[in-house]
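A single chain comes next, written as structure tokens; it is the form predicted alone.
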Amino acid sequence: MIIKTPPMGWNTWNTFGDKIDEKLVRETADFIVESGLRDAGYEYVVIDDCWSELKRDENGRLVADKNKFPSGMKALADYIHSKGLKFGMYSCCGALTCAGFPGSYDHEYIDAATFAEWEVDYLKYDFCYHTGTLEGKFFYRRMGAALANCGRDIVFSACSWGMEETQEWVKTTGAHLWRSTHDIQNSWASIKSITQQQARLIPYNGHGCFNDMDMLVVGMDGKSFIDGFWQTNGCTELDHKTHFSIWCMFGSPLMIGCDIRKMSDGAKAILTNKEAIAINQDGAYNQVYRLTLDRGPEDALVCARMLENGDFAIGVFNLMDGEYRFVFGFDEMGITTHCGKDIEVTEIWTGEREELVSGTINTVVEGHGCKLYRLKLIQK
């Protein structure tokens, strides 16, 4: 099975953790269609840890905890089916799942028939409680090889959190996309630390195996479900309109992490920007590369990626708390002033054309802002 775009849906974990049962998904997906997300692209439904019973059956099967999912796990993945929405699910590559629900070790085979069985389209498979005798990759592999086997085309999402410099063999596991981070949390110190990482890992992330910066904290007001670890101040809605900017212009996955049912206006228009969604879903998905600023600070990011009809995509985010003058042109892109064509280039959230001074953006941004621009090469 080959995916071409970054995977784009929703999941219970950020907002919701233990608190889920089929009453809530099926909510859920009716929103989801309801609300113009499916139509924007958002097509997966993840149910996250905390969906079975304590203990396999005497086949040694999973089990969904009856009291969540009384219907079961074939039943709400018709009803998610019926709404033209595919069906995820969780499980770990350890003996438990981080929540200490029953894992997938040594179990890979039997789970991923079982997962087949309940029409399952997407896993995200976990890395907690695995044993320290083998390395990372040997136990992604494993559910790699049952996955593309179990008679099903499966979704393979890779949540290793960068552990074990998982970039280095996750394509040798079938994976469609892994994690590089650590969890996501809802403040803009979480947002800039994930975004400062992917320095190092950008020449990893590619086609068929799209490097997944965690799901999106976009319409999360703060609040969380487990006392201490997710309690933040949460964001302002800037600081969310640069979060999803970040997450589309690196082509992440797109994973909504809030409660859609109660999302405001705000947080629904950033989620919805076509534009910005087009960058993240581009066919080419060509590699996002850095500019270089003269004398710029480290936090000063201007990124460009070349997409598939020949037009760039360009991203201009300041990660400082203050204000900030970026200034910079198109060498570095490949394009020249005597390239013989003319330059447009169009801010895509304003949907305002940006004035070129001498060849090059000349753009103050706020602290924690962004621009993101697509540019267009004209025929004189």
Given for the second form:
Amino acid sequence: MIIKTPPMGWNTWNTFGDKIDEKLVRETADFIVESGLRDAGYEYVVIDDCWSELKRDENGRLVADKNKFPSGMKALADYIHSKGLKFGMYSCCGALTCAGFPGSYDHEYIDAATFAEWEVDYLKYDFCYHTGTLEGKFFYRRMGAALANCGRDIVFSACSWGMEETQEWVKTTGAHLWRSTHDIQNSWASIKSITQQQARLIPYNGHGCFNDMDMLVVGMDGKSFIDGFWQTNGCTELDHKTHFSIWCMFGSPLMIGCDIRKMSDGAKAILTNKEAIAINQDGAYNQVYRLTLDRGPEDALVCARMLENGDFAIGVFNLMDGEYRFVFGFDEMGITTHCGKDIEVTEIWTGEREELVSGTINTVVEGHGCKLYRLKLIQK
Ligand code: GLA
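With the form predicted alone already on screen, would you show the form predicted together with alpha-D-galactopyranose?
The next block holds the full complex; its first chain is the one shown before.
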């Protein structure tokens, strides 16, 4: 199976950790449809860690936690599919998952068969509790081969956090996406650090195997987390808008991590911005690159990407705390002064046309802020 654009959906982990059950998942599936998120493109409903019993059954099969998921996973899959959505689950390449539930080590084929039987469409596969005797790539090849032979199309989401230079071997495993960095937290420091770490990994991103910068924290507001776990001061709405813009521009999967039943109008407006999503899901999936012109400080980041119809996306990201004036032209993007076209640039969050000064963008962006542009070349 080949997937052409980064997956979009929702995952239980960021907000709910081990406090998950079938009611939450069903209600969330309902809300994904009612709130318009499904129509915006979000389709995978993914149950992360902490869904199983602590012991496999007498046949060595994983068993869903009978208290959390009394109807079983097949019934949940049926429900999610009935809503026009897809069903994702989680396991781990080690003997245990990161939270201490049974992992798939040496059970890869039987687990892939179980997931296929439950009509799972997506598997996130973690990197905890694996033996030191094998390198990471061997664990992922095992599950990759098991999934490719389980009789069902299942998206394989490798989650080895970029360890062991994952980018160099992950495409040998059949993975469709791979976590390129450690876990995100609902803080500006975390968003900024993941963005900075992504720079050297961008060339590895591409069709069929996408760099996964981790789940979105948009909509989590100040409320992270459960039981004092991963407490942070949270983010402002501006932080979240910039975070979402970066994930769209860099072509990361868009997996929502908030409680969407309670998301604010502001969070919903960010998550459903059609123009931003169109950049993320662009069919050409050309590589994003950094402009070096007038580059200034490392944390004043201007990125570009040519889109399928010949337009360009341009992301201007101010990762610093104070405001910064960005000045740059389009020469480096291949748009020459003698191209014979008019240039039209629209900022997609405001819908406003950017006034070009001598063929350059000259704009002040507040600290933590961003501008996300779509540039069109118009026949004169
Ligand atoms: C790891 C992963 C997270 C989440 C947890 C679950 O930390 O990177 O995304 O799946 O495990 O335990």
